[in-house]
Amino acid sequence: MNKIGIFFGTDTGTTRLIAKKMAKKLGDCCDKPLNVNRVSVADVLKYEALILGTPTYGHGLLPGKSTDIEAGSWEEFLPQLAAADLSGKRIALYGLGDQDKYADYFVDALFDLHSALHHAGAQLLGQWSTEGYTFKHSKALKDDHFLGLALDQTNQALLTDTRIDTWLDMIKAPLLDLSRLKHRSEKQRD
């Protein structure tokens, strides 16, 4: 079975915690989550299915050296990844933000990830409803949906597990392209 690669950027560790929760819930169909400041583009490209996570810092910024993350993060890694050919890669995104303190920039970094990956040819999935959130603006919106799972660990931590479960149920089959795998195994039996 194909495995899902989970990669994240983080400073405080919250995005890592979410990645680990997802990996635990997905079980054997994914590999251990890894921080983008510890991998190469080749490490990411070996997967056909990916879950990528990012926090949004301050006024809508990707994490990286400009946000005082000494080891670097998405800000440094994303241009390298975006320069690769991501055709055929199935990618779902999740983002963390604070919808009260940064109501005008809620999960904006999702937009930056989405935009770069889209232009590199990735098939992006996992849009998430805005229902239940209270923010003013987000660049990460398309047709009244977030471009990926939006989480607010500061103000809505009690909703996180349910949101993760629902989102993973929604994206698991498309990420693993289970219909294609099922069709292939049926053809092999014929």
Ligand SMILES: Cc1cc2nc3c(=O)[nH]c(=O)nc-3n(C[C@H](O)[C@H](O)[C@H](O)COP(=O)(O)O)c2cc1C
Given for the second form:
Amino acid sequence: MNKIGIFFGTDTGTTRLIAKKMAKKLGDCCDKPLNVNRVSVADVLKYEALILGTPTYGHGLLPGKSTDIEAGSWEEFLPQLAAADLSGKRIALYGLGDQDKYADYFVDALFDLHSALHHAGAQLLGQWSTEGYTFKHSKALKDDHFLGLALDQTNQALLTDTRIDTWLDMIKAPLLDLSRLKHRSEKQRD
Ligand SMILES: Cc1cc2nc3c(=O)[nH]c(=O)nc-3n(C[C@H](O)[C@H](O)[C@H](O)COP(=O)(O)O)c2cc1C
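Given the form predicted on its own above, I would also like to look at the protein as it appears in the form predicted together with the named molecule.
Zooming out: every chain and molecule, the one shown earlier first.
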């Protein structure tokens, strides 16, 4: 399916709100965002292009039963998803966190998503510069970049819209693999 699937985990709803914002900005090329606590692995595997979002809880953890989310979340769903063959999937991640109160664990959960999905064969896109953030430590860093878009609605809510716009502009074409599709349709015309 050449659409983007958006899936998220959440406790207090902020990561859902961001998912909806992204869906609105992306328009026709994506489907309605869904909470990972109410989908099956097959629902996710329908898509070749995915945006996956998570908050960080409990000092650096994925949300789930260990962090008191009764209905479960990424902690429970990620092992199921990562047991699938994700080769050929293009995935961009975003993470919610609080760089002030949790300065030693800022958006750490992005690391867990990234490493599990990478090991399952997915191609991860959408690394994001750390410029403009103030925190002490994050597991979710590679070469001075976050492993996905980092958002902080507690301390930097005013920056969120611009960050999302810039990030979506950056990832949309590679996520949908538009250059390959263009190449294919040019070949078909020849
Ligand atoms: C108990 C608790 C623990 C948290 N732990 C972290 C953390 O370790 N790292 C971080 O960056 N943010 C942490 N946060 C901040 C949340 O990730 C942030 O508020 C996020 O926007 C919540 O998303 P949600 O509304 O989708 O659940 C924590 C928040 C709470 C209430």
